[in-house]
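Read the single chain below, which is given as C-alpha cells and is the form predicted alone.
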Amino acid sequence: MPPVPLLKPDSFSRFQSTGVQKLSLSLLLVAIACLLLADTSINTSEPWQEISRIGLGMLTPTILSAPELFSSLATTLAFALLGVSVSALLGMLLAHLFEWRVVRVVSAFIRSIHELFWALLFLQVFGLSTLTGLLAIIIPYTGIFAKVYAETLEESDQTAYQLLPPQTGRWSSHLYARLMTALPQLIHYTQYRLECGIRSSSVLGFIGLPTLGFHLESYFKQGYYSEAAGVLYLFIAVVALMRFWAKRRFIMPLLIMSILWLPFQTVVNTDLILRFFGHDILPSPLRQYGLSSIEGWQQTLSWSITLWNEQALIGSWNTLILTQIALVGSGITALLLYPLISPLFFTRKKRVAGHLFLVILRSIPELILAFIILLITGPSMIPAIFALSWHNGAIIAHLIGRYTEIIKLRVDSPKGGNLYVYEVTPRIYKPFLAFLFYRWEVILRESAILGILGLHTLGFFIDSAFEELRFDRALFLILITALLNILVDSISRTIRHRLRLSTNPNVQSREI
C-alpha cells in the first residue's frame, strides 16, 4: 500500500469550526428516529441457552468430512478468482471508456445490484451451476471495477500522457502512459477485490452453490456448532492468509486450477432463456395482452402501483431505516477500534491482537454474521443491525487506523483519553466520514439482502417472489433497489463534494 500523505494538524476548535458537526449531529439524530421505528424485539425465550451453546461450539471447532469440506473450499475460491480475474478485465476495458455517459450509466445499474440477487436471476435460467456463480460475481464487480479504475487513472500522474505526440492511438496512449503509471494502485484495489470476492463467493452457498456458505448455513440450522465453527475458522483463516497465497507469481496457477477444478458442463437451453427474458419477467399484465395493447400498459402501470404499495415501500422503508441505523452504527464501531492498530495508543505486540480482532470481523460476510446472530435474538432487526456496523466499522477502523501511522504527535500532546478525543481524532475526522460515505452504498446494497433471513427489507419479497416463481415482481423489486442505491450513491456524492470530504487521491480512498 503506498504511503498515506501527512494530515496536516488540526487543532479540535478548528475541528469544531467545520460543517461536519452538523452532519454527524443529523445522522445521529437520524438514526435514533430510525431505532425507535426498528423492529428490536428478541423473539427467542432463552436466547442465553442458545448463546452458550453457540460459544461451547466456537471454543471446540471439529470437522466432520474433510474432503467435502475442501473441495467446498476450493470451490469458494474458484469462483471467486475466475470471477474476479475476469470482472477485472471488464473493468479495465469499461474504464478507458468511462467518459462516455453510457458506460457510466451501465456501471452504475449493473453495480447497485447485490450478486445473490443476479444469482436468483441466473439461477432460473441456468440453475445451480458453474456459470449461474460466476456471472452473479462478474457483472456487478465488472461495475466496481470500471468504475475505481477510471478514477484511479483520472487521479495518477498525467504528466507522461499530456506529453504524447497528438497522433498516438488511444489504447496505446491509455496502455503506456496511463495504465502504466498506476498500475501499482490498480494490483493492490484488485487484490483488495479479491478478498471481497472470496466473502461473495461464500454467501453464494446460500442459494445451494457448494462453497462454503452452504455448510454454514446448513451446520447452524441443525444446531452442529462446533461443525460450524470448523468452517468459519478455515474461512478467516483463508482471507487473512491471503497476504501469503494471493501473490501475484501464485495467481497465474490458482486461475488454471480453478478452471481445471470447476464443472463447466452447464446445458444452455436457448427456449429457456428466450422464455425467461422474453416473458417470464415481463410484468403479467402485458403477458396476458400483448405488448402492443393499450390496455395491457393500463393494467401494467396499476399492477406497478399496487406491487409499489404493497411491497416495494415498505420493502424501501425498512431497507432504508436498517441503512441509515448501520451507517452510524459502523462509524461508532470504527471510531471505537480504530485505536486497536494505531501506534498512538498500543505498542507493536498489543496491536496484533487488535490487528487479528478487526481481520476476523471484516471476514465474516455480513449475511453470515447476521444469521449466527439470528439464532440467538430471533427474527428482528437486530442480527443486521450488528452484523453490519461491526463488519463495515470494522473495515473502517482499519483504514483510520492505517492514517494514524503516520500523524506526528507534538511535543505537548495530552495523554490517555484526551489524546483520543481532543488530539488524534478530530486530526482523521474528515477522512472518516469520507470513508463511511464511500460505504454508504454498499451498507444499502447489504441491508436489502438481508432480507433473506426474514427481515422485511426489499430482500424478503425479493426472496418470496422467486421463491412463488413470479419473476416479474422479483425483476421489478429488484430495480426498486437498483434505484435506491443509485440514489443513495448520488447523496453520498453531493455531501462529499460540498464538505470536501476527502480521503486523499491514493488506492486507500477506494479500500472499502
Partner chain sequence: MINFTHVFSSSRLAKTLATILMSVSIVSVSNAEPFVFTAIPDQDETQLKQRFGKVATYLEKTLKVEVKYVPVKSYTSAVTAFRNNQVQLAWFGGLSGVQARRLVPDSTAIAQGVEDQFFKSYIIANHTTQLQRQETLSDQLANMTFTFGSKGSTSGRLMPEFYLREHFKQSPDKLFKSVGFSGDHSRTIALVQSGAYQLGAVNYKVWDKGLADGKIDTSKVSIIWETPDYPDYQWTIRGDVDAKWGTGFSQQVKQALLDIKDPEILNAFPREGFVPAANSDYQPILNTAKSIGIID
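Please supply the corresponding structure for the form predicted together with the partner chain (the preceding block corresponds to the form predicted alone).
Since only the chain itself is given, any partners or molecules it might have are not part of what comes next.
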C-alpha cells in the first residue's frame, strides 16, 4: 500500500479538502442513480378529505383518559432513563476495549438490529414485560454508545494519555487520562441519546408495550386524530422541555423513581427460553428431520438458498437503494434547517420557534410521517424517502445547529446568505459529514420498518416472518441485516479516518 501523504500543517483549518468534495459528490451521484432505479411514481388521488381530518385533529388535540396517558408517559420515561443509563455504562466499558476487533464487530452487530425487532424477539421469551422493554433498548444502545464513545475518546486530546508512564494500569489510564478529557462531549452526547431513548421507548408501544406509542399508534390508525394529537403534543412537550428536567442533579432521583414505577415481577419461564432457542429459531428442515439427520442439513442448505434468493437479496437491494437516497435527503434537510437554531443567524426568540419546529419534525415517528405522505403521493418509495430524510435531517440539524453556538466569528465576517454559504457551512461541514455517517446506519435500520408502504426492504420480510411466526426466517434475515450494517459501518469508519472527519467543529476563527 502506498504511504498516505502527510497533510500540510494548515490543512486542518481548511474545509476545501478535495477528499470531502469528492465524497460529497459521489454520495450525491450514487443517490441520483438510486433515485433512477427506485419507484418514485406519484399516483394522484383525493387525499384532502383525510388530510383535512388530520389537520383538524392537530388543531383540536384531546386527551381522552388522562390517568392512562400519564401512566404510559411515566412508563415511556422509565424505560428510556433506565435503558439509556445501563447502556451508557456498558457502552463506556466496551468503548475502552474498542481496539479489539471482536468488540467492534459485536457492537456493530447488536446495534444493527432495530429496537422493535429486539423487542419482538424478547417478546417470545419474556412476554410483554418490563424486561422485554428494557432489553430492547439496552442491547442496541450499548452498541451505539460503544462506538460513539470510542470515537469521541479517539478524537479527544491524547496528550495526557501519551505522557503516562508505561506501567500505568489499563483502566486507570483510561479513566483518568482519556475519559476525563472527553467528559464534556460524552455528557453532551449521552443527553442527546436520552432523547433518542425516549423516542425508542415510545415506539416500543407499537408492538404492545404500555408506552405512549401504544396510544399514538392506535388512535392514529383508527383515525382518532384529535386524540392522536393529544398524545403527540404531550410527547413533544416532554422532549422539548428536556433541558429543564434532564439535569444532572435530577438523574439519580429520576432513576430511582423509574425502578419503583416499572413492574419487575417478570415471570422468567425457562421452558419458553429453551423452546425459543432449542426449537423456534432452528431452520424448519432441521426441526422436521432432527439435528443428526444428513437430510435435514441438506434441506437446510436449500432452505437458506431459497430464502436468500427470494427475500434476502431483493430485500438488501431495496434497503440499500432507499438508504442511499434517504442519506443524501437527510443531509440536504439538515443543511437547510440547521440555521433555524443557530445564534449566528437568528435571534433568541426566533430560535425558540426553530427549536420547536425541529423537535416536532424529529418527534413524529417515521411511520406516521410516511402514512401522511402516502395519502398524498400514493404508494412508492417517495413517502419512505421523505419520512426518513425529514426525521433524520431534523436530528442532524439539531446537532450541528447546537455546535454553531460555540463558533466565534470574526468582526468582519460576512452576513446572511454569504455567512451561511462561505463561513458557517464550510466550518461545520466535516462534523456534519461525521454525523451523517452515524445516521447512515440508523437510516439503514429504520428503512426496515416501513412495511405499510409495501416496500420490500429487509425489514418488510423480517416483519412478515414474525407475522407468520417463522422465527427461523426472521433470525436468518436479521443476520443478513446485521452483516449489511457491519459492512456500512466499516466503510464509514474507513472514510471517517481517511478524511479525518470528526464531530468536533472547527471552532476557532483563523488567525491572520
